[in-house]
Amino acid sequence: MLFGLTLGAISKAFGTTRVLDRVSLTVEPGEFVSLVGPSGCGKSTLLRIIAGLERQDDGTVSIGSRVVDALSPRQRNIAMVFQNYALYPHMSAFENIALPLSVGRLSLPERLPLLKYLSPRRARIMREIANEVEAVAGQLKIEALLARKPGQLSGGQRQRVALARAMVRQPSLFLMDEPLSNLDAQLRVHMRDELTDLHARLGATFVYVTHDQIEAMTMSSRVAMLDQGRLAQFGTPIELYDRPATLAVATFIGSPAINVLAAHSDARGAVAIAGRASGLHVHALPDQALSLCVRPEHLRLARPGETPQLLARLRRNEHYGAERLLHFDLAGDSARSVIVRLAHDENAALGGASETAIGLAFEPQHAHLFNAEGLRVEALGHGTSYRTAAQ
């Protein structure tokens, strides 16, 4: 049976430091939801509260329709996969996977070194456990590793054993705390695919903590981004990318990072960048300092005869095979730079001298505006309104 998760206004403080501030969200049964955000934003603390390893100061945790605040971690029927795998080094992979089943099904005497051999009941239960362990090992293709100890396994193999130990319990909810961060880059990509396939096969509810926004964007049904203990935005990966609700979301999601430009609206709400018209208007915020953000793929070289929104000088041209990144310093402000992403075969008339100012342009509908508090504001571009994700 599938279970969802509901967090109701979760708050938590350590001493005078408030790490979570009224965080509320609902994870639907069978969803893959990632909790992302910079270090210290509270995502791991929130996961520990869901698991019952930490007690919140205020708010409620519900699994399905049941409030579980008073239940222990074991009673919540949650499986947790840790960053360091938490495998017992003196046990084989089989024994590590079987451990939660044997602890739950065998009495204390049946687990003692000498008395366990006197129980016919134990032999029957262990046969059942062995069948379940082998079935899960088959799903993860680690049957040949069951006799090995963790020290004889690679990082990816240890990760699969840790996943198998979580799966064999058939939990209500899978919680994962940065499980891929100890793997090398190539293996992380491979394990992302395996986790996505595993979620599709199991149809279970996953809550996944990561500081790597690429992991969150590629694996998740929805992404919850935390910023300074608060829920900044909760939506699909494309919603966070295309319509960031705050400046923090805009700058965290996306690689390379979004270009952030200092802008200002005049008395009529027309937005300018360094005195140059942007094509945007914010009638509700006249004479205000703003942040104007444009993703690298939406910034381009100005066409002949076009009035550019920016003037810049090329500093570096990076080739990545399928694409290239052009790094520019803004004219008159060498401390501020922007990145333009181009396809590798896209013609770019850059000229011969890096000292030559080059015009850069963007379509107003692809720009994002944020006020002094970092909240998204509604804008008008070329007289046409476009929907925002402002909270």
Given for the second form:
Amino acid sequence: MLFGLTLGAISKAFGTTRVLDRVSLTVEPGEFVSLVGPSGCGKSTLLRIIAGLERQDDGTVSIGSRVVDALSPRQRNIAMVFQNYALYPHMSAFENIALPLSVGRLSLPERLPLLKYLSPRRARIMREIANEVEAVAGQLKIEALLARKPGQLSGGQRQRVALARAMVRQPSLFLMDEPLSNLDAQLRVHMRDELTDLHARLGATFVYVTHDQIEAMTMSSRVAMLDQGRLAQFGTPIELYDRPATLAVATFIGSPAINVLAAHSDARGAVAIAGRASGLHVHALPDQALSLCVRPEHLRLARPGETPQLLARLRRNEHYGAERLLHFDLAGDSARSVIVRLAHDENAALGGASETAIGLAFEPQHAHLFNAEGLRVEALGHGTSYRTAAQ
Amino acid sequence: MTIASASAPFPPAAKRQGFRLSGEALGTLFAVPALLLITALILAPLVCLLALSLTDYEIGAVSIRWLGLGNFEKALSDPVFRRSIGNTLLYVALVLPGGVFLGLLVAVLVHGRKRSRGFYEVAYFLPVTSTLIAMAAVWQFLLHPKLGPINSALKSLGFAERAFISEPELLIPTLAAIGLWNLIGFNMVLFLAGLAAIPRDLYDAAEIDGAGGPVNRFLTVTWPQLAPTTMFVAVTTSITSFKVFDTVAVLTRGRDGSEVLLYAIYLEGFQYFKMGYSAALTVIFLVFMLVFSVFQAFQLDRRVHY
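Form predicted alone done, so how does the form predicted in complex with the partner chain look?
Next comes the full complex, this chain leading.
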């Protein structure tokens, strides 16, 4: 049974600190949605509210068509995977995975030492539970580890046991709180793959919290970015990348980070960077301080004869094999640096002299403008009267 | 070039003079100070005690006679000493489970408080800081058959008054109750430290798994997570209760069949000056402690660490 999730204007404050401010979003059944944002943006709190571990001050949580605000985590039929796995250390992997089932199907005395042997139906129920545990363990390839305790398992194995414990109850919603952040880099890439596969196989609805924008970009069908307790943008990974709604989204998504330049619009709305024309116009916002952002791959060395939009000095040249990152200090403002990303075979006539300023250029349609509040501003490109895009 | 200049600050190994110790010899050398201290402070006195326990040494006596196991035979056939063993075991049997479970109960209750937590911590810990000898006077008054408020309370509830510190069957339970009063605060603090170390994630997981009710939560998370603490509390509590002395010395002086091991040792050694016999009793006391500690350490330790 597939369920979606609807959050209606969720607000939450701890004391006087407002951690969530009217967050609304709808997750379609079977979707993989990531909640991303820098530490302290409220994403984990939001997940705990969806789980029912925390109560929101205002707003409603619905799973499917049912409002679940008054229900306990168990009644919401959600499963959660924690950053530190949260396995019960005194129980074997089998017992850990079986716990959600045995708590639901056996009475308290049937789970106590000695007393449990008095129940005639216990053996039959335990057999059923064992079958289900083994089926799930088979899916995650951890059958051989079931007898071990968490202390005898590696990080990746523990994560699988935690996943199995989440899956065994066939929940309507999977919640994951940075499940990969305790794994080493190589294993993280591998588990990313496995989680994506698992999502495809189960077809269940996933809500995934991460501060790692690469995880969010690569795994999710849609990404919700939270910034200071507000929903900054909710869309497909490529929407967030290509049309960031706020400066915070622009700087958070993408690696290396987007280049942020201080710009200014004159009385007629022409946008200039350090006095040089950028080729962008904002007629509605004359005489304003703006942030102009260009992704490293959209920045290039100016061609001979072309008027560059930036002048900069080369500081460092990093070769990654497939690509190259050139780090520049802006002329006249050495505190600001920009990164230019070039493909391996792209020729850069750097001339070798790092003392002379080099001209950098970008196509106006690739630039993003944000006003002083960090909100996206639509600009008109120079010459052509194209709009960056329509919503 | 670079290799030569890099190694220049270090003198070549071959030029080092003086004798060299093998790793093993060096290790022994480092262990010697600790070994000497342990020998001087623990092992030598223990050997002296064992030697004394085989003699009839008395303080001020001119001659000393070898008795072999005579002291032990005498002790184990002495009905008073046998009663003191029985009393001590009864005392431990009451205080050990009571001290562990009441300490745990109080800790769990206090842990759940928010603003009043500080008050309860101090209140339960006060008996630990008070001197039991001094507080025994208060208990004597509280338990007084005629004047004590406990008996007036019993009377007002329709019960007969009891002489808590002279009726033989009430003696050890009364002493155990005072011992518990003295001990619970300390155990509570240990359990509170254990409770604070339980990761919150585990409680969250228990709630998601449907084990969020108080009983399930306690059985799934709290109790197993506190196992190492419980083990430590059980060992310290049993040692403390085996050493019960001050309440007996002040409240009953061993009257009416309230002898305990330590009080018997004290009487023989420091009232009757029979050091040899007293040493034999001490050896018996040590054997009890040893058996108890070894059993707890090996049996429980295997099951409480994950």
